[in-house]
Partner chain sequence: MRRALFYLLIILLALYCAGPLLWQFITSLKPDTELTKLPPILPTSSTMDNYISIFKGNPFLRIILNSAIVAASTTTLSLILGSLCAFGLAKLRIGYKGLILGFVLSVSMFPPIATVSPLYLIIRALGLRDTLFALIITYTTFSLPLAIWVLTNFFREIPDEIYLAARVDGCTPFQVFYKIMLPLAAPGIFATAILVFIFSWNEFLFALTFTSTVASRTIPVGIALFPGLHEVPWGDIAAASVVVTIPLIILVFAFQKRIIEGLTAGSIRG
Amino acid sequence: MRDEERGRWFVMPSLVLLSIVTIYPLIYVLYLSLQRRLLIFDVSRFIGIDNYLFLLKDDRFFNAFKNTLYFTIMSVTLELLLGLAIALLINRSFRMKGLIRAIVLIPWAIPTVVSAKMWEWIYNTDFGILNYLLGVKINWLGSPFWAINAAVFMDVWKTTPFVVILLTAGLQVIPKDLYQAARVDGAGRWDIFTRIVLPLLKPVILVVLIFRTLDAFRVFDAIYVLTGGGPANTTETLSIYAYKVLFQTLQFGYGSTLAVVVFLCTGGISIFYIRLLSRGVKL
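How about this chain only, in the form predicted on its own?
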């Protein structure tokens, strides 16, 4: 038996296991999305695409979709810019470099639920340290405007270290000779950044965008623990809306429809980034 064939047989058990735990649930969710299934009233019947037609008229769905897009765009953009700036700084040579890198990673090491509870106290109107330091009395989690931005800020604080790790790894594989050659030719820091660092870092930036965009679009635990989707659903994302429909109102049919929409969106995002990568990373 050739090595290639032997390798396929070794991979086969993993493929079968993955099929069981991913493909079967996906097919079953698609099946449920075509049903009207209410566990409370013991209702279960096939209704075709009625759930999808109802979704097109559901204002709460579009509100959750808008919140999800806003959260994704804002958090990923800020994490990328801030992560790139920090990665460029800690990639330089200085004393206690290892210690600084370890400190930068602390927010990422804290579990998301713990981070969300911690920030809930930081944002507390009466006892929060944020209002104390700023000398104001803002209801951060009670205002529709501040609540969604507070969630974005918490996510940026929590996940920027992950971006820093990947970008720092990308910076370290850029040959030092290129920097020296550019300086010999009279290039300034901005020229080196725009003509050497950014082009060579694009594949890593794309990987960062794939991971962070998908995670941000599916965000659930951070916002659910921080605000529960409130006030008045102004921080409710698609994942939180799907969870509430599925497990609080027990509408398994419509909740599955929402889950399918989230799946299709994340699939579309993945395909978009993969095509960018396969085309030579023309961002």
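For the form predicted together with the partner chain instead of the form predicted on its own, what are the coordinates?
No partners, no molecules, just the chain.
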């Protein structure tokens, strides 16, 4: 019984820090979002939900929302498909498996800012290796159509390793004799994949989807460094727009409103997936 009292002392420091640095600011940001607050003039006035009403008429917000959705859906879908393919490929035993697994981890370990700079150079219209290898002269980051897809591609490159690791771990849990039994029963590769591998991998796939969707939805540094949100705001995501309103125009009230919207969306996404997950595990 006395252990229970002592247990608190182990857990408390972390919980206190988490509350001070995340919960308190979260309440604070909600309060800021109800203010008209300009950092340069030290103006702060309570205006209720005016910021939220303004948001509904803000075309740039809807544009950022659309870009964020496009980026999230495209990159998460591609990462999952590519990650699954790579995980299946390297799940066999072969020589130098350890080395290949380490190489696959490289993009994940590179700082996002560094990888954005790397890809900016690869995408360079005049001296970029991509145009040289493809024998074309496309202005990847300067054209509205290509820029967002270039950002998606960079993100896919950067974060597929994470998907591969989790899916590989999930694959290893599947008992080997299941495959053999299925083969004895005359199941082909495709049958084994769709009837054994995919269903057993479902919980892991859902976990991967939670992490990747949340990360993609709040994307900031990758795109901010690659394109800065341009050209003509075609790559501006919600986080980038919120950041610009906050720290470039110094409108802390409206910027906080945008930040709250990002928070609400990620909260909604988490709840949606966790529901799916808890249902999936029970089955």
